[in-house]
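Taking the form predicted alone, here's one chain by itself in structure tokens.
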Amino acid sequence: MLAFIAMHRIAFMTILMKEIRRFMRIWQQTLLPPAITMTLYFIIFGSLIGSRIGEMSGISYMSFIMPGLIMMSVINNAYSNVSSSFFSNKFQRSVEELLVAPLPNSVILTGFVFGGVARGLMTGIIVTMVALFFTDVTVFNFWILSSVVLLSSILFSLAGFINALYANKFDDVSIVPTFLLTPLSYLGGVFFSTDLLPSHWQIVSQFNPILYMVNGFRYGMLGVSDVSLATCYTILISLILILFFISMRLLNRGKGIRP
């Protein structure tokens, strides 16, 4: 039994380290662009526009948008890492080597997912360091902060895995981030409080999962949130379980990877 567990642990760590080396090897494409993009967001929205807005929810606008920008970079990079990496393995047919290995599909899935988590967290740290040049970075509750960012990166890594399974060409990998992920991020309370929205739009915004991630992370940093923490954790954990079940079912069926 111990040998069986050790074999799976080695396999998981091998996939994870391969994923980390992959995005670290091309850091100019994976880690540098988010830092530049978020710097522009801080300058344009935080410094230029924020000085005219003043405060949001009782705090400076720069401090208000900081958690949202960090979370936006985390979920985008966690998603992109898994979707692009696993699809590349499909395209190069190297995924077949994993499928014929004596490994359960759960090990393959968690290896790729936590590779996406690693990139998401590393990007979040880089953006946080960028934020230090523009505003004070505070931590209201470290455990809430770390748990929300971890759960969010796991969730979008799973979503990226499902995208990679369904993708038939490289263009399919970018469809979801462009037409779904980006609009949801902008409408997820990154740049504004949902209290400013008309009542009917507040109801619509409650169906946006990114709203709960951004506000949960914002509470961990600043102690303010538009939604309850209980709702935030319930939605995050529920969505993770649903996407994990879907990912495992698709992987067991060989969706997109078997003729």
Contents of the next structure:
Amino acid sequence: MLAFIAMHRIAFMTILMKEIRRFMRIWQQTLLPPAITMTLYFIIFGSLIGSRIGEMSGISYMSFIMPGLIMMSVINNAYSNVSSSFFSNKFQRSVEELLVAPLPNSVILTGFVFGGVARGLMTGIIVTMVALFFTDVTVFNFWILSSVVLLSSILFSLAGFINALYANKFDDVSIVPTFLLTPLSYLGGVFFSTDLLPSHWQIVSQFNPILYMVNGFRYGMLGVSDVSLATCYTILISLILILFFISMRLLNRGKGIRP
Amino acid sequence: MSLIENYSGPALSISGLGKVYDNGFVALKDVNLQVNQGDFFALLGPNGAGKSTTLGIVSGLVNKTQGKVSLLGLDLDGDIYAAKRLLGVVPQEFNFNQFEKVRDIVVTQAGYYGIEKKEAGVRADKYLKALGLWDKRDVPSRMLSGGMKRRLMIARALVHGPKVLILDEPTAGVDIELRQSMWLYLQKLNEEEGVTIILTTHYLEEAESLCKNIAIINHGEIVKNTSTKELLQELHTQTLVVDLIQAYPVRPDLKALTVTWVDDSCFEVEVNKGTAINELFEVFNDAEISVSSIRPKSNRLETLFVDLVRK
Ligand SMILES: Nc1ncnc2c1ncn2[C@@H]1O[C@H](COP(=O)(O)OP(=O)(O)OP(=O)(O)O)[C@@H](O)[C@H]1O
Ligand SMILES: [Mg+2]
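Could you please show the structure of the form predicted in complex with its partner chain, as a counterpart to the form predicted alone just displayed?
Let's see the whole complex now, leading with the same chain.
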């Protein structure tokens, strides 16, 4: 394992740095939009509406939604970084540069996934800085906070990668964020505590993985959560393993990249 | 590595290669091919014959359906990474990121082969200079001309120092002057550095004058695989076009020659294999006609090629 990593360190770093260069080069399309969206969310939901809502789970509404909003930006950006970058590599055929090289598929996959993680974390930092203009940002437990962000961005980067393998046109990489990611985030307890939901909807929402990430992250920041941390980590880690194996299988078959 | 250095077998060996694309199209039926080390080899064939499919399988860009491929003795199914290190690929279609800068593309490719950044930069600069792209190193690749893009792909393919270089139509869309310099460069690589070169081209005169060995593929099968010299010997006759200095409204007597007049000052003459061209001039002298130029009617390889792929 270590020998494997040492051998492919340069190749992995090459992919990762190329991915980082890409989203930095087009920062107007990658880093700016989440900053603007979050500013709007904070103004509208936090200041204007939030002041009328009062407290949620014993915390001011603004503080309550902040972790969820940060998390939402992180996973959206991790996902779309990998899906659009890898799809664009397919579309421009530059994926062939990777296919002719002596690169194990696992190195290609982790290179792109950590590219997505880098974009996710970068976005997280930017959005947190935006949040500082509106409210105090507290850290209840740094390790929980950072591990939940890291695992969530790995998970959604993997999902974005699978999306890119299946995609045949640019539209195909925006379908999942629009029809799945956004609704799941909105219903995933970003804006409300699931205690407010009728009991049958509380049960349904337990099947929403984003709920666990948002709550795990909220716990890391504020120390409150609707779910248990153990469940949060179990779900994150098992989903990562599942998506990793699916990605590897698809890559080994050459799905969408090798006719 | 020592295993490879002492290896004296073929550079590329393909046996029983078959490819059925997902839509059911049978692109390769049963391709068998060997290319020796140090060869300058042309794979010729009409559009859709299966050239790119064959080279794509060798390069790891296309999944094979059946058969075996080995590069310098390394089986692609077993030693894929070792094999890929020895191979450079210049595909038919442009396949680099349009927004990246020329030098970055080459340096990045070196990184995929595990070459440290500093060394990668040195190598990239060397090949960009050799291929006349030095001035364009900081330009986004989409701003290159077609011929420059092709040379960029060659620089990228060489950056890790391959022993076998595959080029799929490297001279398509490249002007005559650049084409010649590209050929010279490839010949130098072949002769001085011993790189085995395998290419496809639709310019048959190129293949005829430069390649040592030729295979012709048609409908997914190799129909001919021999040295250029032997292939050309298969021609039984050739047609020469003879231009005369004066016009001859009254045709002179050209005795036993098989002649077809094109106009008053030009005719075509068919010559059998083994006939010395000198004999023609004896006849011309006897008939007292002055020849201004004499040339083959068509490229010799072209005649053979058309014959072979029409079957
Ligand atoms: N991805 C694909 N799916 C289905 N059929 C394909 C695919 N790629 C190629 N083919 C078919 O396989 C056949 C061989 O194609 P190939 O590209 O190997 O030809 P070629 O000899 O390189 O032709 P050219 O000189 O035009 O480049 C063609 O009929 C082509 O339509
Ligand atoms: Mg082709």
